[in-house]
Structure formats: structure tokens, C-alpha cells
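Taking the form predicted alone, here's one chain by itself in C-alpha cells.
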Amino acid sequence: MTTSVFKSDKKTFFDPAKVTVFFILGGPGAGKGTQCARLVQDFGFSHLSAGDLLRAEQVREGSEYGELIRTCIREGTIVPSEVTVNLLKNAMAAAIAEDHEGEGWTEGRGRFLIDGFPRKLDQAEMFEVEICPASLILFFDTTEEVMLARLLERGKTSGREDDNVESIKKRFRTYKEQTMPVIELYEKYNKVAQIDSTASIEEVHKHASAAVMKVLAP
């Protein structure tokens, strides 16, 4: 079974004996979606983006969070604990009752690639002793210089309003100040794999899918 990075005496929303998490995080521009995009071919993960939900939430119609939720995407800054680690529940259970009919999550185990979470610490505690433990953060990591390139060729053709030069620099920011330190604790439970994203897309996949087949293989 999983255990938590974080001491808590509650039970979490979901059985870790039969759901599995893996975090996914590194700078924006990364690599980080394209690399799940492969993972879950691999592996039949349920591929859930932090900033993809956020972004339907936003746009959802009648939703209390969607101005709070576009100003943090403008400023670059951080949505709210509670906000992310909510949508990432419902989500989470409604992927697991999809996979099983219906039958819920206490019938199957469910397998989880969370792209771009948790992004500071009380994120991870939150989903960690509420939701469900990780058991490894897959770690992208590169230059910002070459995430920064990345990000503007996506940027001709994405739409995404954080796209551009401004909002890349405080995002970047914002990685190092909040998001390093989550790294830097679970490396200190050995539950990171730090994987080199500058090389090619198959090299960087060869090396996620073997550090996720050391987690699944028992």
C-alpha cells in the first residue's frame, strides 16, 4: 500500500490499495503533457491535467470559481488548495466509475497520471491526506531556456492567454519559489524521479516509462 509523505490519522477519499497517483511536475513547457500522452498508451493511466480542469472551470457556466481562477491564470500565481484538489477529486471518481460501469472505485483499482499537481506544498498535503497518497512524482526537468522556446512556439497556435513572455516569466517564478520545494521533500522520501526533458521525446519517454514500470512491477 502507499504511504504518505504526510502524518495523518484520517482516512483518505480514496483506498490507496487500489488507487494508484502519480504526480507529474516540472517547469512550464516541459514536456509534461506530451510525456502522458505516451505514459498512458503505455500503461492505461487516466491522464488528469490540473490546468486543463481549471481552465473548463473557468469558462463553466454558473461556476463560483471562474473569475478567481482567471485572475490566478493572467497574474501567473496559484489557484486555491481547495478549488484544485476538489476538481481533482470529482474527476478522479468520475474516471473510476466510467472505467467500472458504475460500479464505483471500491470494485477496481484506478491508475492516475496528475499532470502539473500539486505546484506548492499545502496542495500536496491537502490531496496527500485527504484524497489519495502519490506513490512517485515524475520529475521533468530543463532549461528555461528551453522551456521558454517551447512555450512560444505553443504559443502561436494554442490560444492559451498564458502563452506569452509576461506570464511565461512570473510562472516561472512561481515554479521555483512554490513548486521546487515540493520536489525537494518527496525527494527526501525517495519518491522522485527526476528525468533530463531536453532530450527527444523518445528518449525522455524511455526513461518515464521505466521509472513508472519500478513502481508498478511489485
Second form
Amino acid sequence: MTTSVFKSDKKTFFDPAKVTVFFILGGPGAGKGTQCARLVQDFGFSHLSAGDLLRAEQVREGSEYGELIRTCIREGTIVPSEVTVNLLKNAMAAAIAEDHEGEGWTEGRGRFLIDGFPRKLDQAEMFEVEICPASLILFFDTTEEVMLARLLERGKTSGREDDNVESIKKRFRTYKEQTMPVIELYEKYNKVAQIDSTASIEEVHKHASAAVMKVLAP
Ligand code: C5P
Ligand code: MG
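Having seen the form predicted alone, could you give me the form predicted together with cytidine-5'-monophosphate (C5P)?
Then the entire complex follows, led off by the chain already shown.
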């Protein structure tokens, strides 16, 4: 069973004996979403992208956070933790409920890839103390040059308001200033699997898969 890197006596919302969480980090364009899709095929994870959940909330009718989220995404800044953590908690609960409705609790569905999260230390702490401790960070690492090229390519068809040079520069900066400290903290607890994501999708997937396997079947 996984324990948190943050000290707390509180019981988390999800029981870490039943729910396994992997955090997926790396700069924008590092290949997080692509690799998550492949890991879902292999291991039957539920894949939750924090950015996707925020974009959905941004356009949800009646959301009180629409404007706030839009501004943060365009400026490449981090949305306040409460908003993102709550979206993740609801999405996890929904995925688990869906599973119980059908054939009952199947192995794999209590397993989550939380993609693009935690982007900042306070998000990490809030999630681990209140929701569920994470087993590992899969950290996809490559150069800004590679990430920029991928994002501009994606921007041709993604329709994302932040896949343009100006927003990308800001996102790189946020990543270095706010997200790298999260990775450094988890490294101290040996909870980071760093994977060079410069190589081909297939090659990167091999390494990612091996890192996941180590945790699921030690
Ligand atoms: O992960 P993705 O690139 O889709 O995230 C898009 C934007 O959503 C980020 O640049 C940031 O503004 C916001 N975000 C956030 N906190 C997260 C994930 C995304 O504030 N954990
Ligand atoms: Mg993504």
C-alpha cells in the first residue's frame, strides 16, 4: 500500500489499499497524453487528464470557474488547486462507480493515470492528503526544442488556445518554476521514474511500461 510523501493523520477520500494512482508529469508537449493512451491499453488504467477536465469545466454551462480557467490556460498559469483537485476527485469517483455498476470491481479500474498533475506543490499536497496518495510520478523528459516543435505541430489541429508560441513560452516558464519543484520533492522519496521522451512513441512506451510494471507487480 502506498503512503504519502506528505505527513498527515487524516484518512484520504479513496482507500489507498484499493486505489492506485500514478501521476504523469513532463513539460507541455513531452508526450504525456500519447503515452497514457498506450498505458491504458496495456494495464486498463482510467486516464484522467487534468487539462482536459479543466477545458471541459471551462465550457460547462453554469460553471463559476469558466472565466478563471480560460485566463489561466491562455496565460499558462496554474488554476487554483481546489478547482482541479475537486474535478479529479469527481472524475475518479465516477470512474469507480461506473465500474461497480457493471461487473463489479475489476482490477485495473481502481488504477488511475492522473495526467498533467500535480503542476504545483500545493496541488500535490492537497491531492495526497485529501484524495489519495500516489505510487509514482512518471516523468517524461525531453528538450524545449522538441516540445516546441510537437506543440506547434499539434496546434495545427488541436484547436487549443494555448498551442501558440506566446502561450507555449509562458507554459515552459510555469513548468520550470512551479512543476520542477514537485518532481524534485518526489525524487527525494524515490518516487520518480524519469523517462527520456525524445525517442519514438514505441521506444518511450517500452520504458514507461517497464516502470509501471515495477510498481504493479514488484
Ligand atoms: O496539461 P495541459 O497542457 O492540458 O494543461 C493546460 C493548462 O491547464 C495548463 O497550462 C494550466 O493552465 C492548466 N492546468 C492547471 N493545473 C493542472 C493541469 C493543467 O492549472 N494540474
Ligand atoms: Mg495533455
